[in-house]
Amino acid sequence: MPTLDRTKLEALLQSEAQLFHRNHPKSYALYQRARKSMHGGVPMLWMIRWAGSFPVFVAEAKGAHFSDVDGNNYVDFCLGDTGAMTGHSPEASVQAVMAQMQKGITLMLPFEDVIAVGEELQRRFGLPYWQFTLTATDANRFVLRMARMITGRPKVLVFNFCYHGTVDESFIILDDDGQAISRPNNMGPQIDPTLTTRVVEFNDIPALEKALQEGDVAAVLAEPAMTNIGIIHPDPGYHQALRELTRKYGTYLIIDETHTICTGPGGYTAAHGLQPDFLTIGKPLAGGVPAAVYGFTDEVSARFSAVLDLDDADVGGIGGTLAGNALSIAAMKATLENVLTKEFYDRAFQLQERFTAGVESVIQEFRLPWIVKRLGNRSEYWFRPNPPKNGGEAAAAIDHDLDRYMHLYALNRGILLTPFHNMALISPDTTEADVDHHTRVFRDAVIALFE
């Protein structure tokens, strides 16, 4: 089993960074220009964390590929971190957007297509009532407000190192002593999250029950499988226990499918027969156009209606002028009907199996203490011999330098992986040649590192 030479890794990182700089002079020039009008030279702060010392500026994207302003072409396994899981600019979504733009973009009024989308969401996810917004963050914020309003309880429960966008309550982790603390670099929290939130490890049933026993938790907010700290699958029977315990203690269960929609047309919920009180999802629903939804049960609907004051509904903290806008709805209808289909998932799953097998073949060839984990059309490789069981174990396994090396090596050879962890998504436009190209590049990166 080879040993990682940290000195060699540092030298390779420097070499790859120099190669990146040489191959992206126009992106670098645009980055310098951007720094004069945008903080950090990027439209969103986290973009400064890409593997290069500056971001690639995209010229055009279509399907599973894109080109940059320097003329470099890439296979895109990031796909907007699920936002473009449908492939860039799927034809059905593009045509629907173009047609709707001629008829009105935002109206603050419903139109018939919104009913078709609601009915399709009912069919896929099994919940009867739906509402619309623009991001999954807002969807999660809104259902947390609903749960607190209905139950009269102040607390929320999340899992250690979870990810639910920028929901304030979710920026909480367990320290080395198992105590809840605000997540490091939690930027200007409105309130200390330890006052609003309980946090336990995923897959820890006794800790979950202990946290719910006090009777002050309005809702558990959970991904059905963790994804943003890496793919962490639930243990057998965990979801049954989660559902039973939330019902036992009068706590609502919110399932956030924003990333786990990779598991099938109805997400993990439909694939595994989950029974949430609320379901939230965003990102790929409208083919890349901003759109998100939240659904809930008959019981939630009745209890919410009983305490809702319609005269103040517009200033109650739930809603948004652009939520449910005509353009997003048109794109969502077309994407659900024509893109996120069973055929899409069947093809994507087959390609993801090929991707996983390719990476595993290299790991076995070089006897590396690494593994690959897969969830639907999403997979990633870990630099540890055993799969982590929870967020704490996953966070402890992060190797930032090795992550950056693998990303930068791939980027310099025409492959974009999802940033901050070694994750790949498959779109309907990805080809076997794209997957095999990644296997070759991954193998070359390993050879450079260990031989």
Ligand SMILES: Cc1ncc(COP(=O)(O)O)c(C=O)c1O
Second form
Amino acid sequence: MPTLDRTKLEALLQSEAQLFHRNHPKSYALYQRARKSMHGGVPMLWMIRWAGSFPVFVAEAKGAHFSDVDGNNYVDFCLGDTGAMTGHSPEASVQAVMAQMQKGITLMLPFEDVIAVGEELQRRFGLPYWQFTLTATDANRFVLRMARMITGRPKVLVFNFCYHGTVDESFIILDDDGQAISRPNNMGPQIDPTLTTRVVEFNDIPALEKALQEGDVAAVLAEPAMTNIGIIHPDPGYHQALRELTRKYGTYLIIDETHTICTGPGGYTAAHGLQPDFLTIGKPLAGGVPAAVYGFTDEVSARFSAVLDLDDADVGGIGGTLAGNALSIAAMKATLENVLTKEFYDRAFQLQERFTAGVESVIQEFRLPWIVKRLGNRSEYWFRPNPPKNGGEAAAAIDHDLDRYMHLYALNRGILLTPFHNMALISPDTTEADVDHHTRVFRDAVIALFE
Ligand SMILES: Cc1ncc(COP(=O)(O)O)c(C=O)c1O
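Rather than the form predicted alone that you just supplied, could I have the structure of the form predicted together with the named molecule?
The next block holds the full complex; its first chain is the one shown before.
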């Protein structure tokens, strides 16, 4: 088994950074200009979190590919960190958006298409009632409010190292002694999350029961398989226990399918027969146009109606003027009907199998103590020999330098992975040649590092 030479890794990182600089002069110039009008030179801070010292400025994106302002072409395995999982600008969504643009963009009134979307969401996810927002973050924030309002309970429960968007209650982790603390770099929390939230490790049933037993938890907010600290699959029987315990202690179960929609047309929920009280999802639902939804059961609907004062519905903390706007609805309807179909997943899964087989073959060839993990059309490589069971184990295994090196090496050779834990998403527009290109580049990166 080869050992990692940190000095060599550092030297390679430097030479890759120089190569990146040489190949992106226009992006660099735009970045310098952008820094004069935008904090950090980017419209949103996380856009600077790439392995190069400045972001690539995109010229055009279509399907699974994009080009940058310097004329470099890329296979996009990041796909907007799921926002463009459909492939960039899918034809049906684009046509629907262009048609709707002529007929009203935001109305503050429903129109008929929205019913088709509600019915399709019912069919896919099995929950009867749906509401619309612009982001998955908002969907999560709103269902937490609903759950607290209905149950009269103050707390929520999340899993260690989860991410559900910028939801205040979720920025909490366990420290080395197992104590809950505000997540490092949690920016200006309005309230200490240890007052609002319990946090336990994923896959730890006794810890879950202990946390719910006190009877003050309104809802568990969970990804059905964790994806934001790397992919962590639930142990066999874990979901059954999660459902039984939440029911036993009168706690609602919220399943956040924003990333796990990579599992199939009805997400992990449909694929594994889960029975959440609430389900939230955003990102790719409208082909990249801002749109998100949350669904809930008959029981939730009835209890919510009983405590809701409609006169204050617009200022009660759940809302958004542009939520459910006509443009998002049109894009969502077209995307659900024509893009995120069973055929989409069949093709993407086939390609993802090829992708993981390629990475695995290199890991075996060089006897690396690494693994590749997969969930539907999403996969990532991990620099540890076995899969982590929970967020704490996964976080401890992160190797930032190795992550940066693999990411930058790939980027310099026309492959964009997500900057966090080298995640690769596959859209049906990705080709076998794209996947094989990745395998070759992955192999070359390994050779440069170990030989
Ligand atoms: C599981 C999950 N839920 C919610 C969100 C929030 O999505 P958005 O940033 O689009 O609001 C994310 C973002 O990465 C996510 O991974």
